[in-house]
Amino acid sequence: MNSFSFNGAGEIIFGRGTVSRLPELARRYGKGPVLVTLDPFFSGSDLKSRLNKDLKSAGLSPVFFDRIEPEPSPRSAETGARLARKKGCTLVVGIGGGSALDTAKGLAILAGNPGKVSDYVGLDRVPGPGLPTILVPTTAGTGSEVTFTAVFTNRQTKSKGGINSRFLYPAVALLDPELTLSLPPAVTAQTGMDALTHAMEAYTSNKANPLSDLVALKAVALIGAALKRAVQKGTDIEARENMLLGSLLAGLALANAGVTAVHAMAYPLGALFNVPHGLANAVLLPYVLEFNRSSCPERFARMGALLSRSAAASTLEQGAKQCIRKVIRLSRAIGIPEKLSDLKIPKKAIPQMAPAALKIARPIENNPRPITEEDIAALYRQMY
């Protein structure tokens, strides 16, 4: 057995109604101004009224910046900094999707470094930690609070690069299934099958290990079991929490053993079309599911069987495309879209887009099957 690490948030909190301990928290970690970073569909909400009221009761002075965008560019990141840096903030909360965890992590880093968002993508460029973040997931998707990375998509260059640091690792993860309550039907599709995208590309990654494989297999049970629920009735207090409990162990395994050629093909749909992350992951996963099914089919077939309950197959190989098929199911079961043109994306893109997918290495090298440019144009073309 190789050997490994095994990382995450400094603490993980989650359950009905924990959002209620955030001042408790937020005083543990910060004093005086604190940055509360929030979904801009929160900005007019009883939440924001309640944290502003708890937070002074806490005896600390919210700072709320709702200036996020989806897919946020460096931009986001960098004015949240400058307002940390000019109130003087000692720690960041982040509260809602992916976009403005992910918007908390970087302008966290940025308020305690010198420099822009572009000096520090890659991996491990952060010199040092910022200022202490709690984050706060409102969807169950991207695991951003368990994650060192935070995405951004540069809007000139159109292209998306990942600050991926040990520094960017949350003080405290505070899960409430609660807070998801009121996600949209179609949000809840593309976020949960993100989140399964993440479980099963962390099992089958070159980087998998056994405490990742733990949860990650977790996850995908989790998720098979409880998504469609999520989707087709939101109020299921159940399903989410299940969802956002297979969510988090997602996060955790692709934070420790990376994901695969998913990712790096979504990135160019986000950067070049805005296609939404979770939509992007979504829309490709069988595909190279089905690319990568040779490779490993005793893995392909275990996630097969807990997806969803049916008779064990007789073959590792009925197994293993039984599993891409529950997949398949899942995806139109709640409203996926199968093909790139659904998108509107348009063909003459692919020369385009297979180049600037090979170029994310981390996800390339991680695929389980070696796979080159000529084989992620034919994926997108197969998309068609």
Contents of the next structure:
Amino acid sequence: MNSFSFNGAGEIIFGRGTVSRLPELARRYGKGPVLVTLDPFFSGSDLKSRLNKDLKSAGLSPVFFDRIEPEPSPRSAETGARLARKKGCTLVVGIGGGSALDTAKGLAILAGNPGKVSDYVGLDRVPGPGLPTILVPTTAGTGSEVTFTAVFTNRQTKSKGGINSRFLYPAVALLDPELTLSLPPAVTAQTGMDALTHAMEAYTSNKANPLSDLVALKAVALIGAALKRAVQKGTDIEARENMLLGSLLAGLALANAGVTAVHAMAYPLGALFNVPHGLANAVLLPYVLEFNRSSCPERFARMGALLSRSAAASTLEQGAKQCIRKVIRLSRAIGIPEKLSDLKIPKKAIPQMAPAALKIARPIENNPRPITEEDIAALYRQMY
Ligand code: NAD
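Since we've got the form predicted alone here, give me the form predicted together with ligand NAD too.
Now the complete complex, all chains and molecules, led by this one.
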């Protein structure tokens, strides 16, 4: 067995109503001014007024920051970091989808280090810790609350890149499924498929390890059972709870085993055509799984058996094929489009997208089947 390490948040707290613990936790890690990076969806919400009151009662001074772009550009984090410095903040709380959490992680790093986002994009380029963070996800998708990554889209260069550093792990990941009840069906579907993609890619990654396997498989089972229910009936708290747990476990798998070619191929769709991250992954997933199937059929068969109940497959190959059929069936049931043409991506963009995807080096290295620029271009072409 290869040696491995396993990381996540310093503490993970999960459960209905646990957001009420935020003031007590904030007091543990912060003093005085606290920057609360809030998803704009919650700007006028009761949650915001309650937090404002409860943080003040806990002796803290909340500074709210909600200028967060979807699929954020470096500017979101840089503006937030200036505010945090100006107000002398000692802690960053991030509440929202992956865009808000990545902004919180990025600005916390910039508040404690010199420089700007582009100085730190890549692996291990952050020199030291930033402000401590408490992250509260409100989508069940990215797993950003437990990963060492913050992703930014540079709209000038039309490229996407992540800051990847152990200093991005939060002090606390606080997960309250009740905060996800307001997610509309389409966002539930796309972010949920993002989480499924993390779990399936981590389980089939060259960097998978025994612990990442455990959490990835549990995530596949939870999401397989809950995603359609959560999309069809958003008020189903049990389905929401299982989706949030699934996306947390998938995030832990992603942080420790990495992702593969789906993510590499999704980045140009986001950077060049503003396709939301979850949607891009969801459309690509079955095609890349099919490309990779022969490299580890036993892993595909195991995921297939967990995704949904069905008669046991008689061979590994059948089990692996069944896995991909189940992903396609789930995607269709929740309204995910199947073609790049459905996303209005012109075929003539493929010669630009394929080399851009190949440049996303670590997911390409992690792919269980070696993949070339020609393979990527051929996969994109299949999606018309
Ligand atoms: P998002 O954060 O952009 O949110 C999508 C939409 O849902 C937004 O309009 C938001 O305001 C809204 N929203 C959020 N919570 C809501 C709620 N409870 N009710 C109603 N509406 C709500 O989408 P996302 O998929 O969560 O995050 C995408 C970003 O995360 C991308 O930039 C992607 O690259 C990044 N990402 C990061 C990691 C990581 O490890 N850091 C992993 C995967 C993706």
